[in-house]
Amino acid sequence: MLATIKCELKSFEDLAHSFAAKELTVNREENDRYPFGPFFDATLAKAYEVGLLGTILPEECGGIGQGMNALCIILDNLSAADASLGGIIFTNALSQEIILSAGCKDLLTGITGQATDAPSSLIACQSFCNAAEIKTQLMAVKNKDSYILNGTAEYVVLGGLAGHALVPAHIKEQEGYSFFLIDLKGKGITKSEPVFSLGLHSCPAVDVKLTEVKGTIIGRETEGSKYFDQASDRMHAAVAAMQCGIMKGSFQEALSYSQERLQGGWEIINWSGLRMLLAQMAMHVKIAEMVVSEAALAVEQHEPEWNICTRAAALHLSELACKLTTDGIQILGGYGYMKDYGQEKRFRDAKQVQALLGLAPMRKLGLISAIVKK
């Protein structure tokens, strides 16, 4: 991050740096197991009694209430290291972010402030996807003054970790879909084994199906859509910081290794052609923080077209990343593509992250759409 936003916010870059050294870097390769191993609940105990899981929400709801820069630091910090971690807390706070857009503090007040432990202060939500995108198979239909919901949710993330869950319906009847909090542990929610993705591992998610489900409303009917954009504005900086993350860590990884890695008696980082490829690698990570914190700094600020900035950091550095990562595995030769090393991870996390918030194709033509509207 640039040197300002370090200075107010340096006791969240150290809390994230620490606790990615000390909880995440060194099980890296064992927590990218999950499904297939255990998963990390000691780590996500961790992070929850450090204040992580609710860094943008406010006081009042059992945050620590910081804005979208301090999001950002932590975000990138810890991705660097393992961004299954990363995937958790942006979801979460999405979930946040979505029901704070719809004017619902009390009601997410009263999750967080029951909440005793990790998994029943997460609001799982569909955070790869955007429904107005894909054919919502939610259905609601209103009796009396609550809802009742059937169908499946798919890919629901943290849908077998959290509490609750944050579910896009269309109501009977009624153009558009709402949201709805749904309660996981209730009756009539059946859940799949967790989904097996390419990347964020220990970020998992399952299919939810609902059998007469009550559901509460976030905001008004009909319009979910504009409390999701509304959240994806903002959060498009967090997608940015998490990829930002990724690139430090390949780039870090790369360098470390040249350093150490003899070829003809020589330190392979000798070799020029490496160092032009370590040079190239240099320059994107340094572009990307300086975009991430401009970014960061016009939600703040609320700039104006600060949602186009968001959005324009969130898919230049989800292309940047996925290329990065793809010389750290290079640097590494026949290594990079082995687990013992993270470089094969930060390459599966990079296209992982691409897909949050929606398609990326779908992304690039909203944020056209929203240029030829201004």
Second form
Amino acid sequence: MLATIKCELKSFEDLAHSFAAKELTVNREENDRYPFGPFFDATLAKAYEVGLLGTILPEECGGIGQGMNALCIILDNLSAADASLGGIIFTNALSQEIILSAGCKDLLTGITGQATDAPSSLIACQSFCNAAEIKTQLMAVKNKDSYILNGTAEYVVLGGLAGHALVPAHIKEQEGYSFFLIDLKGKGITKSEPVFSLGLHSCPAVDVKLTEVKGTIIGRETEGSKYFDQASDRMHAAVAAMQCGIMKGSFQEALSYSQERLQGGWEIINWSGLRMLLAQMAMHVKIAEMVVSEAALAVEQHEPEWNICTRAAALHLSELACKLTTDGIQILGGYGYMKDYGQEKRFRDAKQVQALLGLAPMRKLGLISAIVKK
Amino acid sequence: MTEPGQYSIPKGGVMISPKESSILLNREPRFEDTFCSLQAIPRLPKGMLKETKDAIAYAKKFNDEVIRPLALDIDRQTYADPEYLPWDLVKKVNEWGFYTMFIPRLFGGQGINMPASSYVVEELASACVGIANVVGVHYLGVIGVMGSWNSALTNKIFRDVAEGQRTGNPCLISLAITEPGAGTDVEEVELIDKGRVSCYAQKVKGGYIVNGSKVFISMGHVSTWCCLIAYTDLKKPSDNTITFAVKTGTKGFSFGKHEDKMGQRCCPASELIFEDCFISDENVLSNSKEIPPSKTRNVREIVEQYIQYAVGVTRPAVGAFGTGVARGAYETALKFASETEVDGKLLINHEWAQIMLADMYKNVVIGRLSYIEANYSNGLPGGIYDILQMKPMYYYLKYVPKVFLDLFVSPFLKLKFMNRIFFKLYVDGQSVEEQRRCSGWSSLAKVVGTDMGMKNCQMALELMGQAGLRHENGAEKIMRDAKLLQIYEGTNQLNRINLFANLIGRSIPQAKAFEE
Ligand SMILES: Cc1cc2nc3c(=O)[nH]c(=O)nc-3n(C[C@H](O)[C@H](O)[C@H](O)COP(=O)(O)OP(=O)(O)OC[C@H]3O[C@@H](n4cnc5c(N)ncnc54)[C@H](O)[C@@H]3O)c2cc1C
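Now show me the form predicted together with its partner chain; what you just gave was the form predicted on its own.
First the chain shown before, then all remaining chains and molecules of the complex.
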């Protein structure tokens, strides 16, 4: 990233970069086989050890208390190699952000304090869904000082491995929804097989069925949507950072391949038709870098309309990334379509990441609502 | 007053001579290249309509009974078992008769008109383009064989296919052109001499010894015959191209890996290995060294024409695959939008979603119009379908009893002079302008159809969000499957350049394609 590389953040960049090179790039193809191959437990454990899972968690809650800048730098660098770990970090950070915006720091401190390993420190959530758009199928009933939850939550990301999950539920006769923290190891939880999806295979989701499950309310009743929107405002910057990383990875792969592959008697980079595709990619990667730095900075400095910046950044970079990664395959010709070069994976991942935080067109429309409200 | 031989524009009264009219119509964009359907439709035998309708209905039934119930399961199975090969599927397709459907009756097939194959594959691809390829790739081989104008060998191979259907032992044909070091280069004669081809055929007594390998050959592992392109001189492949029909099991011919692909996973892409593989003279489909002199073209141009005849049929078919994919994505999104509430009302009642769906619908239609027009171009004089679609020929081949064809016509196909007749009809019978029209249109159809396919996949997933990501909902598979279409049968860039060369650059003498 450009402007945001400050001295103290350089170390995060180095950390993420070397982690990606050592842990992610080498096993990318193998890791992508999940759920038909093993899950990368060891890699996740290492990420936990070096603190990658708790970047934005305040220090008093057991995290490293960094801002959106650091998270973006990390996600950008990791996603250039393999966006799946980025998806895990993102989902966990989204849960944390929602809980923080509801003012429930103590809950986070508790979870981090009791965690003994990576999975138990994670909080699953439906990171691809804005519960205000699609009706939640969970019902909550108040029972003394806690709530009892029944129903199903679809596509709970990390639900198969995390210790806890954050789920939206409807309380009878109330408008909107509320968030609840549930213990995934507790009674009444039935998990589906891992959902097989387009991309981010090592950032898996499950459908969770809840039968008489005890839940702890997050913040106040019916205010789920408010907490989600606040967290989502910030986390859109992180979506932009992931897309930026995916784009970089795809561009680098295409650039180096085009300098090696011979067709028509010379390296294909010499065909100006192909070079134009590369030029387009280079342009979009640079734009992405600038956009991410600005968006992350806007969050940190609470610039006016910062939330519109982050949302615009995510939406725009997602569109660019979906376009760029298909060209990333195209430049490798038939080889780009095979698992061997990672290009097809980046293409799938970009499309998957585009769906984070809810339907893209609805989020686009939301921009205008946000602008008009002001 | 209009003088004899002159026409007047009805209202204006300005005179225009036939000569002037022809000059005007020959200006770019030339009438003949622009309005293919208008010129072609009046020439078509009426019977084609019913035949085509029946074929489409049959494809729809196949979708309902075979493809839809199987597509997602098979796709999933290929992840669980990387060694998966679609034997069962091929058997089913064979039972349904798809492998002989478009082979001329003259050669023992069902003889449904070839253009109908694109409507059929659009239909199949709308349900699963991977399975559509399990059906359609065979016709790549069929065209490769037929385009050699070697009637004896064509007759033998196609009758094997028919026999395979009768006995329930599928007999498929694959087409092997691409090599590890030469993909785009072997699709284009202008490039091939600069390329690094390696599949070498050395003449020996009674045949050839072939060494080298081919990659990405669709359905290689499960085909019985392979239409193999090799070269008798690796330094100048354009003048030394040889095409063989090689049977699986031939000594020295083996399979390497089949690829781990992003999509179309039920349709394997195979590596073919030739190690001192002896192929007898009888199995030579065509050899550029033995091409008789032609008034219209030199050897290199005839090889180019051969390739163009083949891709002239297969590229519109890939456009039809793309159109089918665009349709599949659209239909999946439409179903989702009709059933899912977003923000308190059905998605389909959000105006923005309606506009998106309208765009998707439009993309399907544009894709279809393009490949249809390319088909019509192939049915005009000089096009590959022209002779078969002449009314007497069409009805003769359609209605003459099969036994008659088999007993009295088929034996003639074994005679060498038949090759000469086909050669005269198809090589000298096609003008350079006609070749360009067909080639340009086929590239256009390929690019448009496949780009529309990808566009609609992107849109469908945007519309469906989280639901679109799940394998069981089908949308994400359509997208993985779709991307291949922009790559094979010549990448979409190559096809754009070919479109330029044939429909744009041809009338600008200083324009040169494939040279930088
Ligand atoms: C799943 C699959 C199935 C296939 N099935 C078959 C089959 O059945 N039979 C068969 O013979 N082949 C088959 N192919 C091969 C296919 O036709 C080739 O992949 C395709 O022609 C591209 O060749 P390539 O992959 O070697 O890419 P390359 O030719 O190496 O191209 C790489 C990139 O360079 C670009 N490029 C190359 N030359 C130029 C140029 N002159 N100007 C501008 N850009 C250029 C290309 O557009 C592309 O973007 C299949 C491929 C796949 C992936």
